[in-house]
Structures are given as structure tokens and as C-alpha cells.
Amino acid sequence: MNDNEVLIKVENLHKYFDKLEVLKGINAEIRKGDVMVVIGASGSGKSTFLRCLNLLEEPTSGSIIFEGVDITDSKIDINKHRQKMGMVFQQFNLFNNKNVIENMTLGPIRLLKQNKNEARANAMRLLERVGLADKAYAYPSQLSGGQKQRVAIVRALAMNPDVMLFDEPTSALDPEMVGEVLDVMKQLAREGMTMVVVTHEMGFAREVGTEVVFVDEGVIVEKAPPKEFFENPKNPRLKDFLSKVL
């Protein structure tokens, strides 16, 4: 795959919940190595957009081409493609009855068919990267929110994904823990990981994003590189939004 290749192409994506139209024709392209940061007011549709990318929410219409395959086609094996998309949630979604290393090796052993020793060695390498090797045998209840989220990130990385999806990864954290999670995400970006990040962290968007996307009422109303996006917003809705959050 060359470095400029489109990894995910979203075409005319619509999503209804009963009669409520939450996404109203979204078009987007995410290239290999991009960090697309999606911002917008609560209820604007940004998390729904993210969750449609790996079909956690099933689109009502439109297509999502991931690595050349339309994953909205009911004939494809979505689980096979989902393995290539790491997902990090607001609420960590760790298994509370399993320790950290068990949380991290479950997917690689079961889905990637790694042997137990290989999966554990890889998990320990990843834990060392985020400064949590000493927590390998701790349970989620023994971790801080920031530690849980760092574990959730390396658990997704253990599956060796081609893209990482982050759904407001810091919004459930105490302010002093936000930095430790953003640092891990910044490191991933520096290493060239393709990422789509829904967040309220404008500093992260400005510093790390290759493209910032503003979603309002189910539509992308503006997208631009961070410098242009923040310093020269064109859409009145975006100007108003930024005046409240910056």
C-alpha cells in the first residue's frame, strides 16, 4: 500500500435512528498516515459517523470503502475487516473480570491465532511503550481512568490494526489524566498510524491533526488543515463554535 493511498472512503453516508436522520450525506477520505480529527457540538453526529466506519452502527445508506472493499455490502465478512480497525471508546470497555494482560491477549489469540507466548510477549512490549508493564497482572478496578484508557489503546494496537478509531477517548477522564492519554496518541501519530479521532481536545486537533473536520447537524460543514481551520474558519457555525471552545 503506498503512503498516499486512500484507506477509507466514505460516500454519501446517511444514518437514521427510526425517523431521526443523524447523518445527512457525509463524504470523506482518510489516507494512510492521516490523523483526521472530528469536532462538533454534542449531538452533531460525529460519534455516529465514527461508529459507522467499522459498522458498530449500520449505515442506512451510502458506502464505506475500506482498503478497497465496500464493507457495507452484506456479503462481506465484517469481522475480518473490523480486525484491521482498532477502536477506543469513551468508557474503556475493558473486561473487568480479566487482568490487563488477559484483556490484551484475548483478541490476538482468538482472532489472529497467535500462540499464547507470542501474544503475551507482544502485549508486554506494548505495555512497556505506555509505561504500564508493572500493571500487567492488575485488574481494571485497580487502575486509574488514564491507565485504563492507555490499556484500551494498546489492547487495540495488539491486533496490529491499519487504522485506529477514537471515540472521545479523554472525555470520561479527570483533567490531570487527559495528558497521559493524549501523549500516547501523539506518539502513535508520530509513528505514522492512521487515526480518526472524535474529541473536544482542540489543542490535540491543532497539534496532531492532518485534517480537522467540523460536523454540524449531521453534515460536514468545513474541513481543512489545522492552521487554516483554526486561524481562518469560513463557516459562520464553525466561527461561533470556535469562539465558545477556544
Second form
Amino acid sequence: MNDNEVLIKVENLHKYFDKLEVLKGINAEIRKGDVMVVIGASGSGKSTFLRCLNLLEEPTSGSIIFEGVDITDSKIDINKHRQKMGMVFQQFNLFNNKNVIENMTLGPIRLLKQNKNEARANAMRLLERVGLADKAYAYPSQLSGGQKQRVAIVRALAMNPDVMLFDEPTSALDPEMVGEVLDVMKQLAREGMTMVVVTHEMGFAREVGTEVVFVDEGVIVEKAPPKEFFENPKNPRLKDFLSKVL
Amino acid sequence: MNFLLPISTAVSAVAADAAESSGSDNFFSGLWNSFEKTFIYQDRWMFFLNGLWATLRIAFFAAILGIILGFLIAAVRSTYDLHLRGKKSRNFGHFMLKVLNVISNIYITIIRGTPAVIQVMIMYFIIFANSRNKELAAVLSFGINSGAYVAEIVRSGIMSVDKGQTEAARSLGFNYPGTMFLIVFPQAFKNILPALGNEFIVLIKETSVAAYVGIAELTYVGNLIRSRTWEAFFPLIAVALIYLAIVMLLSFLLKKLERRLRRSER
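Based on the form predicted alone presented above, generate the structure block for the form predicted together with its partner chain.
Every component of the complex follows; first up is the chain already shown.
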């Protein structure tokens, strides 16, 4: 099996919204270099699970151990640990009042204390990789959805994170723009980035996932490498789900 | 007068002349007379200038105080709404936030629920009863009043910024204050500028209430001269025109600022 070090270990994670229990005890391990793809019906808790990983949602109970530190502990400085966890959102969430290069250098300059030139050079390098160097001085309102999402990805990468969390990164995109974003993500996976991806893109899961998990009613009901996951699903709910989406 | 005209026409001409001279000469000389009484006699235009200066001073410092108070209150209220609404406080910081939120709510309720003129009178006759600093009483009173309205405007601005902006900044590792100052406030400010401008226009005109307690600002001066000259037209119209000019200038500047801020997006 994989003997790489465990990057994120989730133990018995529970999350309530008021009285509604959304996560009912999730256990998971994400190892360095893994691409964990999380799928499930809407309302199953998969996005909540992802958002708990960097504490955007505060877990009600359970622990999340990231690089050896339990980040659910209220005594730790979560902001320090978040710097190491990049996140990409369904709605892109680029800073509307800043242009592309400012979006990308704000964190590195303010938080990582990089000097301005270094941060800009690094941002330009990343923009070239995703084919958007010519948009460095554009504002978010001037970009297409696909371009926004690619910028959002490189904005997170500019912080040099150890893991990237993707929350349905292609769900808000027009169909013809899905490909350009998935290409960037595939390239990232091939370069060995550790990723947790909540998505409905089964092709992506099959192609680059190292592990696919199915979340249903707040628990992980199936977890397997993609080949086995798609060809030989065991859980009846998963079989039903796959028959609908494939 | 034409003495060669027949009597009957001459009589009617006299009547017409008299009517004309009292109608126009008297009217214009009367007008000049009251203008002279209002502005020139004893250098009364200086009164207006001093009154204007006092109005601008009071409005300016009250606006500054209003902005500071408004931002603080708005920060407390929106932080509370985002983090603590409906939750149990778990530590001392949460407890303090809860207390501050209650104080803020009481402040807004009282200030918005009572007339500005009563607030000025309370400040002037009760709190500043033993002080000679009339203008400070006015500045504090209008600043505290404006702060309540600014607070609600700023809060609406903070709420108008998409939650995703905050989440993106937090996910990069920015703390809550950093997120507010770098990401949320600049966008909120752009959204609330028209409402904020409106509030300052209201504030400038509301300072006229200070005349009620005898602070020598513009309205007071206009009324004072009206009572000395027994002429209402020039003092009151002049005061109205001066307020109008200030407000028009302010609106012009605000529109310019708004346009400049919008430019960064397009």
C-alpha cells in the first residue's frame, strides 16, 4: 500500500446546523500526493465535509489532524494552518476590488512576507502556466467564468500550499469552460499536488483520482480506487447514484 | 407730467404716474432698503459668513465623529451577527462582544427614536449645563446622532459584500480584521457611498437645529437678522441659498468620488 505520510486525518467528524446533523461521524485519511475525489448527491454533506477540513465550517465534534496538529483545537492559530491549505470555490470568489495580479499577490505579500517583486514574478509564472499572463491586470468582472476559476486556482497556489481543496470547482461554469479548468486540475494532480475534490465530474474522478469516496447522508459509505469504485460498486445507494449520473 | 393734455386724461395720467412710481421706484428702493438693512448696514454680511463658518465647523466635526462611531458600531453589530448570533458565548471575548452588541442596539434605538432637537437640548441644557463650550455640545450631539445612522448604513454595506469574499480571504489565511480591512470594507464603502453622502447632506442641514439652543450658526444668524430688521425675505432666502450651495457642492464632490471608485471595476 501507500506508505506516504498522512497529511490530513479526519476522526469521527460531526457537524450540526442547529439541530440538523449534516455530518454523522466521518473518518478519512489523505496522504501526501493523494487526489481524493468526493462525490455524493446534493445535500449529502460532501461540501460541508470539505469546508470542515480548513474550518470554514466549524466541526461540532471530532478532530482534524493536519500535518500532525489538531486544527479543531481552539488554542491553535487556524490562520497559520489555512495558509497551507489552498481552497477553490464553486463561485470563484475572486476579490472584486482587485485585479488578477493583486488577487494573487495579496496573500503572499501580507501573510508570507514575500517582497512585492518576488510575489509578482511568482504570480506571473503561475499565470503563464494556466495561459492567463495577458490577463494579469484585468479585473474579475472582465473575465469569463473559466478564466476566473483558473485565476482562483493559481491564487491559492501562490501561497504554496501543501494541499488543495476544491469545492465543486466546475459546477458554476458554462459547459464549454469546464474543460479548461479540469485541465489545470489534472496538470496539478500529475505534478503530485495533494488534492481533495468535491465534484460531479465522474470522468475527472476516474482519470486522476487516487481514491474516490461516496458520501451519503453524512457518512462515507464507500471508499475505493476509481477503477473498483466505478466498475464494482458495493453499496446499493452508490449503485443507484452511479446509474443516474453515468 | 404733460400739462398740455386735457384735464380728464391728465388726471388719469397723474394717477398712472403715481401708481407707477410707488409700484416700481418704491418697490426697488424698498428692495434695496431691505437688502441694505440685511447685508450691508453694520457689516451684517459678516454675520452670515461667521454663521456659515460655524455651520461648516459643526457639520465637519460631527461628520467625523459620526463616521468613527458608525464604523465601530457597525463592526460590533456585523461581527456579532456573523459569529455569535444564536450561539452560546464561550469565552471572555465573546462575552464582551455580546455586551457591546447590546449597548450598540440600545444606542441606535434611542438615537433613532428621539428627535434631534430634543437630543441637542438634552446635550446643551443637561449634560453641558455647566459648560460654556456651546459648539462642542452641538458637535457631540450631531455626531452621536449621525453615528447611529452611519452605523446602519455601514452595516448594510458590510452585509452587501458577498460572503464568498470573506471565505476566500479566510481560506488564504487572513484573520478576521485583516479580511474586513483589505477585502470587505473597500467594497462595502463603494456600495454605501450614495447612502453615506445622503446622510452627510442631511447632517449639514440638521445642524440648523442648533439655532434652537442659541448657537450662532447659519440659521440662527438668519433669524437674528430677521428679528432685528423686521425683514424676513432677504435673511431667510439668503440662508436657504447658502445651504443649497453647500449641498450642491457636496453632491458634486461625492459624484466625482463615486465615479472614480467605480472606474477600478471596469
